[in-house]
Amino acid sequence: MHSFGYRANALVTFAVTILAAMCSLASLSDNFNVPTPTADVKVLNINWFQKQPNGNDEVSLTLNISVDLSSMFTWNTKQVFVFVAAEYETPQNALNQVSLWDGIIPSKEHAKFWIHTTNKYRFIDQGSNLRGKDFNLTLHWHVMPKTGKMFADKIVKSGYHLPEEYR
């Protein structure tokens, strides 16, 4: 006969097994999972664009942001975290990234939503870089699950102009 914690090893190694099996059939069925977000941000308005006295651009807009994320949840989904970016070239970089603003999506109740507001962030370029420069306002998206990998995505949307004098 088999002692206590022999048995006890042995159900317990079989119930992480089966633990172990579940997470992965969880993780593999997000697979299957075809998400269609649409998204729209769109600049109302450049409030301020201005010269800081260390050098540096700076630039203040009113956003308008329209979201809905609610394909990304899944029964397997825990958050979105969701974040806009300014995307622009400069002679020094290739692509520069800063973030506008951000949010945290907990539920697929919160996964629609519009907002009117000013960027979080502020809008600094490094140097003088920003007069007169073409930029993307891009939406990221990072998929957080409850049990898996993460996945990221995007939607871009370009055609966005700054002007050629400070105000």
Contents of the next structure:
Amino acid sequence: MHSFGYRANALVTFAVTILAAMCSLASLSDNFNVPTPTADVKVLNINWFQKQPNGNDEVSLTLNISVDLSSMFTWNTKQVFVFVAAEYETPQNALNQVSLWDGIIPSKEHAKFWIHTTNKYRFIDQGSNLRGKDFNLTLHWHVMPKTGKMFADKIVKSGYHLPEEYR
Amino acid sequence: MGWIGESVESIRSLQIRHLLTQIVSLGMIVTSALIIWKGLMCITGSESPVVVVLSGSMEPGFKRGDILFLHMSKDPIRAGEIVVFHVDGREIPIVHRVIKVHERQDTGEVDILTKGDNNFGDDRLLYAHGQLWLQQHHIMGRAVGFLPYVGWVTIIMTEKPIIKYLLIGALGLLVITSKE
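Got the form predicted on its own; could you also share the form predicted in complex with the partner chain?
The next block holds the full complex; its first chain is the one shown before.
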């Protein structure tokens, strides 16, 4: 009855149960955090804007991104993945989301920063619809926990406008 | 002499009953594991509700040996989500982040481009030859939850099959020999 195997089994089962309970509690505690992020994205320059030989429009932008995501961090946060995407509608597509820049924030100390950058990923349309196009820039974040549920949300900045002519 | 035969007979029948009970309880363990897995498949809507991260392409977010819980809802795929997808001609599914989405106006079909957080370029080199976008049917699920290290058990078992057989053998032996 009280053999070695029996006791070892009971011990391991108990340890795993406690560990699972603590992981779930850590994940649940994230819900008590009410984040107050701030973000500002500016398009400083249209570097060039052209039609590719295959007919797709491509544009190169210079962006200024300043964010404060330090309120995202709790004790269960491993890192926050942040990215800026251009979002717009075309006659062909109900939604186009093109990621322009992204970064990984490893800790709370690095969560308030600004960056001056050209688009990291190519801003290419499916077709030739970008001349004179209005688009939104959305700052998305994706909170990756040490354990448990992942969170994501975004701030939408609207009112950006591409030039009428290629340059 | 009759009573000896009788007692031998009773012991033998006892052993057969014991053996049968053990087989049944072993079967219960196996089937309940199967029920849990299939139940999770129904709840999450994903053909594999739990996946183990096998590569370092999503580091430092996901390391090798971490496990992810997948969910496949009706919601359309959006940029920034971490999805698990199949590529034609590759057996092992890949866990990467969506960086571009183009959703059709009329049909609602989506073109998706993915990238690993730790990789330099996007995933077009990983896709089938000539494939530029992923479609909805390539996606197995999106990651919603995360648990570190637990997946090492399966990695070790697939890479060192001897350990797997030893473990299964030991467990089987334990079940068959146990008295309770």
